[in-house]
Each structure stands twice: as structure tokens, then as C-alpha cells.
Amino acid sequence: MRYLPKSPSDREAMLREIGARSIDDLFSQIPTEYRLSRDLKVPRQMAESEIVEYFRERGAGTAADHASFLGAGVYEHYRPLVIEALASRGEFFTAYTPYQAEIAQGTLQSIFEFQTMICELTGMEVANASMYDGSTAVPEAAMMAARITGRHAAVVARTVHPEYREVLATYVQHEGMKVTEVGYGENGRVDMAAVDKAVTEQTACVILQSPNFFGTIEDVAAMAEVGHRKGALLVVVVAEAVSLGIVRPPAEADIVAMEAQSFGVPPGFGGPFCGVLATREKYVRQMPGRLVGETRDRHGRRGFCLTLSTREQHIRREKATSNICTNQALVALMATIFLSVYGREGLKELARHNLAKAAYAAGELRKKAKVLFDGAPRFHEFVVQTQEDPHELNRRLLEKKIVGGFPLKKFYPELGNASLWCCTEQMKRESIDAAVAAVRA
């Protein structure tokens, strides 16, 4: 779809053909104590050289020439230089919501292919065409599982991301479901036991990440097991997608909820973020967002269709499944590009040097400081606990031009001095070795 902007003489003529003389007159029917009548206190326009050095200034101020062991639900990988050529193509790059779909099968099929991959990564059966991020995905993932179910309340482990249970109760907190925490266990899994006690003939759904916020990997099978004994589904969080490069897929879940912002989507001023859901086909009906499909014509050439869309501009507002408004299709296509850059056997390769760059780093951590959680496999995550306040450390650590850990105090009390370290395919051997200098003893 092409971005048309009106003119002054556009709006003119729309203003007859309403029979309105001015913009006054079209809200003429809103009580005048309710309209404002200057302008609105904004800053001045700017020149294109000043918004251009506007963003230099603030990108210099992100440490973006820094090495970072930052993860926590934002990952800084390579980014092939491909990505940005295809993404800024005209057609994809002022492409909007595809109302009349059909006409453009060159953003359809990129969506298909989205799609396509999602569901080989993650082991499910369909997939739809992006939601605004991972957290999102989570409570439209709940409220998902109560539809099908019929039930009205979720167990949710306290080792899924922190902020995305947030979101989780601000979506919920008029839908009437009851969520329940669990905890977890000495190896920073979630407590089993406790999530078996936790459901109840009332829960729609079991919530876990894996890997999980501390980076440990989750026993999905199990919780699989303990959830649907119950008749629950169960929903599994994945906020690092690379990890599906060489962690087996979560295929014993009915919803999986991801943040796919490691594929080819760079860490930005808080955004953007790819959220993806994928489900069992049986469920397809109950999935927010939209789905592309692939037919053929009636001279059996090749074509897509904008399938299934169950979003309140398509379907009657009480029908809606959800009121996703944006199109994200944009940043799924950097994520598709990413994948097909590297390909199943590239996508194993970049795992296995995340994998090994964190197995040295925390192997090097543990010489100064105390590795927890150590009992369970994990992927390029890992807390470390420190004899002094993980602030401080990170406070010398930018002096050496390096982003320590992220301090978990604010989420996880208990665990004290504990911050979260991170090792993707970028961090060099000799930043680790330097932030290791760093840590007392």
C-alpha cells in the first residue's frame, strides 16, 4: 500500500464534500470546554541535518562501541549487511497494513515465509504473522489458552522474563484471570512440584521460559506432562530465538510465545521487537493477529492469501481475538532475511559460539566470584553472584569501555549481589578476560 499525503487542496475538497467549511466546523458537534484552541507545545520542526546529528548525539551516548555481556531479553548479534538492503527496499519499507492484501504477494509471501520458518524452529504447526514483541505474546498466549480451555486462570513460573509478567498482569487484570507465581529450585528451574500443587482444574494454562531468565534450560517434556494431567495447556516462553539453533524445540508445548529480535533485528531505542506465536492447527481459530496462506489460481500458478484474521478491523470488534493495529511485517522481514542468510546448519554454528563463549566466561567468572544455578544446562546465560554490588562493579567496568551484567536485585531480592551475564557470538575473548580482571575477589 502507497503512503499518499494530502494536500491542503486535498483537504479542502474533502471538507465540501462534507459540507464542513473548516477543520472548527467538522468537530464543531465536541462542547467547546473540550477542544483545544492553540497549538500544541511541541518543538519546532527540524532541518534533515539536524534530526540527522539529533540521533548521532544520542546514539553516542548507548555505548554502542562498548563490549556487552547485557542480554536479558535484548541480544546484540551480527547483523548481515544484507538485511538492511533488502529491508529498505521501497516496497517493503512504506508497505502498511495490507488491507487489500491480494495485490501485494511480494509482502504476503515474505509473511508466508516468516511463518514457514517459525513453525520449523520452534516445532509447532502454524504460525501467525508477528505481534509487537515478546511480552506481549505472553498474555495474548493466556488469553488464547482461555478461550480454547474455557477456564480463567494461569500458573506462571517466576524464572519467565520479569517485565513480561508484568505485562501479563496489566493485560489480564480486567479479563478476570487469576495468575499464580511459582518458584524455583536450587538449579534455577522452575519448582515442579510447586507448579503440580499451583494448577488446579481452573488454570487454562502453564507459563514457562526456556531458557529461562537465568538461562537455564527448562525441562519442557515434564511440565508438559504436569500440565496437560490437569487439562491445561501449556504456553513456553522463548525471549532468546538463537537458542533454537541448537536447543531442541519445545514441541510438547500447545502455545509457543517468542521474541524473534535476535533475528537480524538490532538493539535500538527500545525497540523495534519481533513477538511471534505459534500453535497447534487445531487452535488456529483462537490465535490473534493474521495468517498467510499459500494457493493457487485457477491456472495453478503459485499465489498467497491473506487466510485467517480474527483482529477487530477485519471482523466484527466483539468477534476479535485481539486488537494488534500495527503492522510488524517489516520487522519480521529483517527476522526472515536473518534465517535465510544463515540456514539451518549457520543457525547451529551461531548457537555453538554463543554456547562456548559463555562456557568460557563463566568458567573464568567462577575463579573471582560465585556462579549460581549450576545444576541445569544452560544456553549463553549465567548469574553471577559478587562479593560487591553488581552496580558498582559495572560502574568500573564502563570506564574499561565494557557493560557488566544486569543487577537482578530489583526482580530477584533473594539473590543479592546476583546480576545476569550474557556472551553472544560478538563478545571477544579479551573483554571477558578484562571484566574478569575486574571482579574482586
Partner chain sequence: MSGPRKATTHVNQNEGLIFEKSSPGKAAWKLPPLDVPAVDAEKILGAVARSDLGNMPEVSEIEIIRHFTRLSTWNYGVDTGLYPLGSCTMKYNARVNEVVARLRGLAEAHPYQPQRLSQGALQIMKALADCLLEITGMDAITLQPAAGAHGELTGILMVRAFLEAQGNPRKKVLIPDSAHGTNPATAAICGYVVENLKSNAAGRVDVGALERQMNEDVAALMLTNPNTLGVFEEEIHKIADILHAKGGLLYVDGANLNALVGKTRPGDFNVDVMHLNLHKTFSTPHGGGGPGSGPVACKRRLEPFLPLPVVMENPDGSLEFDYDRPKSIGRVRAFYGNFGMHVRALAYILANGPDGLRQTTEDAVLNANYIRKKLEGVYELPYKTPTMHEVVFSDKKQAAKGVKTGDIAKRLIDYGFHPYTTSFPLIVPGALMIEPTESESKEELDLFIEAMRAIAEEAEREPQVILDAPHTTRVSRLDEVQAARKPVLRWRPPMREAAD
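Swap state to the form predicted in complex with its partner chain from the form predicted alone:
What comes next is one chain alone, with no partners or other molecules.
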């Protein structure tokens, strides 16, 4: 066994020291009838070379060599090479949660930097050390709003990622939280009048996503006013974090629930990603998840440690703010490195490239199909309505090694032959032109 550092004679010597006759003595607590007396039926032990080959074969038939217009909550941005180089350092990825601060300053300081960057980008005052992903950050935000307001209903825009809304429904089904969904208007923005009507004295929060699932940027400030007027909090979901490079931060929100995958994390067939919650300082004690704080050691030197853990499950048990324990620290580190690379100016320029690519693609597609929701600004995603079924179009595009937009029928049947297209800075003009050429007018 390659991973086991003991020789047969080591094992014998250790058993002798323990005073056991055989290894089975150490398993005598397990009643005989439950002891497995056969080999597990799993594949035989493989050599490293075979393992690499096994996964290479499985990776070979995928879309890696295709141009892809898929977004819809998972975005393919360029990932600077320093991210892997640094996140692959064993001291980072083979460490545990930094419970012993003195020998975990690397993780702790990087999380402190992550928290700071998230605050700068979102306009919030505090951010946690990450959640599982954007979709689970949303119900955590809703439950947090319920704790703060003492109210037990939520109003959520239908333009929030459909899968995020499904996760919200699963999480709050036994919390006694009533969730009301509100539709969208001609411009692809949430129907503000409908939200106004839906918010009552029982509403803990209004949840909206910006840019929303259609790529449209919501009027966060106006929506905050609508919610706050009736004492509800505003939760803003950010699924495409790169947008924050050029779109006004949702500073009027009370809680921001974000997915940071765009910051240097591969699509990875859907995970691992990196969720974050950010909020105002006055709500920090109701926020779930880990927090790193600055402090001093005995000699007055700056250091960092986990803090405010009395909110967490390992201390408060059933009265905790959440059951979350393991988060996404390594992925948060990758995001921190990504944000260090692009920084104050690079993020702006990166977002500008995304904007330009999408504007060009939407302009070209408009020549052959209908681009919906023109009345409001958008970032790098847009909805295209075609003559033919988008699945049919996508089948033809696939022959050209192009993965077309995400058909919306499943989640928005009312939009007919509509699909959601995304162009990041990675999309080449020739791929856009080739895709447009395949659309039947």
C-alpha cells in the first residue's frame, strides 16, 4: 500500500506493545455477526498510472474543446496560473479549520484578507469566511433575516436563479417560513409593484438577484426602499461576482448572499464553489459561518484568530445560527488570490471586456432572433428568443463544437423558445460569429 507507512514487522511490534495477539483483537467490540468476512466489492487496487488514465478517459469526452455560451450561475473566466501554484501548496490544502491559531496564521490572515475584499466589493461592513455556495447562502440569509426581524415570511423574485430558489424552499420548509414568488416585467427586472404588494408586516426579507438570472441588473436602491418601508430586510444575491467590477455595489442591501466561483474557481461540473454572506455590522451576531478577527499576541504583535464562535453549532448546539461547520476555505483562498491579481483596476477592465463581448453577441444575434428584456441594463448574459426550439439549435451548434445558450423552457415555460446566453472575456469573436451564422432567421 503506497499510502501506508508501516512494514509488517512494525505492525507486529506495535501489536506486541499493545498486548494484542492479532489485529482482530482490536475490532472485538464489533459483534461477530456484523464483521465483514469478505473483501469489499470495489475495483482492485490500481497503480497511479492507471488512475490517471482512468480519469483522463472520463475527461476526454467532455466539452473542454468547445466554445461555450453557458453561464446561468457558473462562469468560465480565465484563471491566472498563480492561483493553482499557490493553492496547491500543501500547507494550505492539507490544513484543517484553524482552531489552533498560532500555527494557522496563513489560513487566518488570508481569510481576513478575503473578508476585507468581499466588503470592499459588496459595500457591506462585514463578510464571513465563506459558505458552501451561493445557493445555500440564500436560505441562510433568509433565516438570518427571520432572526433579525422576528418575522417569518420571504418574498423572492422569480429572476433569482431557479435552483437557488429550490434550495431555499428545501431549507425553510420546516422553519414555518412562507415564501412568495414575484414575477418580472417587460424589462426583465423584478416587478416592483408586485413586490410592494407582496411585502406585508410578516415579511422578513425581500430576496432579489443582481445581475439576475436573465443577466439584467436590478434597481437595488429602489427595491431597498420598497422593503424597508414595511420593515423588511433586503437580501441581494450575486451569482456573477465579476459584475461587481463595473456594476454599483448593492450597498443598500442588508445582507448580500454571493457566489464567488467567478473569482478563479473552475466550473468543475458544479462544485466545489464558494458562497459568502456579507452584512451590516449591527447584524454580525446573527450571521452564520466562521469569522476571522484581528487580535494581538502576548508581545503585542498582530495576529488573527477565529472569533464570535458563540454563534456557531459547536458551542451553541441546537441554538446556533446555522448548522454549517465545514465551509469552503481553500476556495475562498483561490478567490483571494484571483482578487489580488486583478485588484482595483484589473477587475474593472475584466468586467468591461465581459460587457463588450456580450454587447457584441447580443447585437449580432438580434439580426436573426429576438433579444428580450431591452429596457434595463445587463451585464454579460441575455435572453434570446429564436424561431426554432433552442434544443434543436443547440444540437446543430454542437456539430461545430459550440455549446449554445441554456434553454429556459424548463424554468420559464412562458418565454417559449428562449435561451440564456453568456459571453465572458474568454469568448472569441469568431465563435460568436459562428454561432450567429447557425441561427435560423
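Take the two forms, find the largest set of C-alpha atoms that superpose within 1.5 Å, and that set is the rigid core. Residue numbers count along the first chain shown, from 1. Model, not experiment: these values are computed from the prediction.
- After superposition on the rigid core, displacement of the C-alpha of S22 between the two forms amounts to 2 Å or more.
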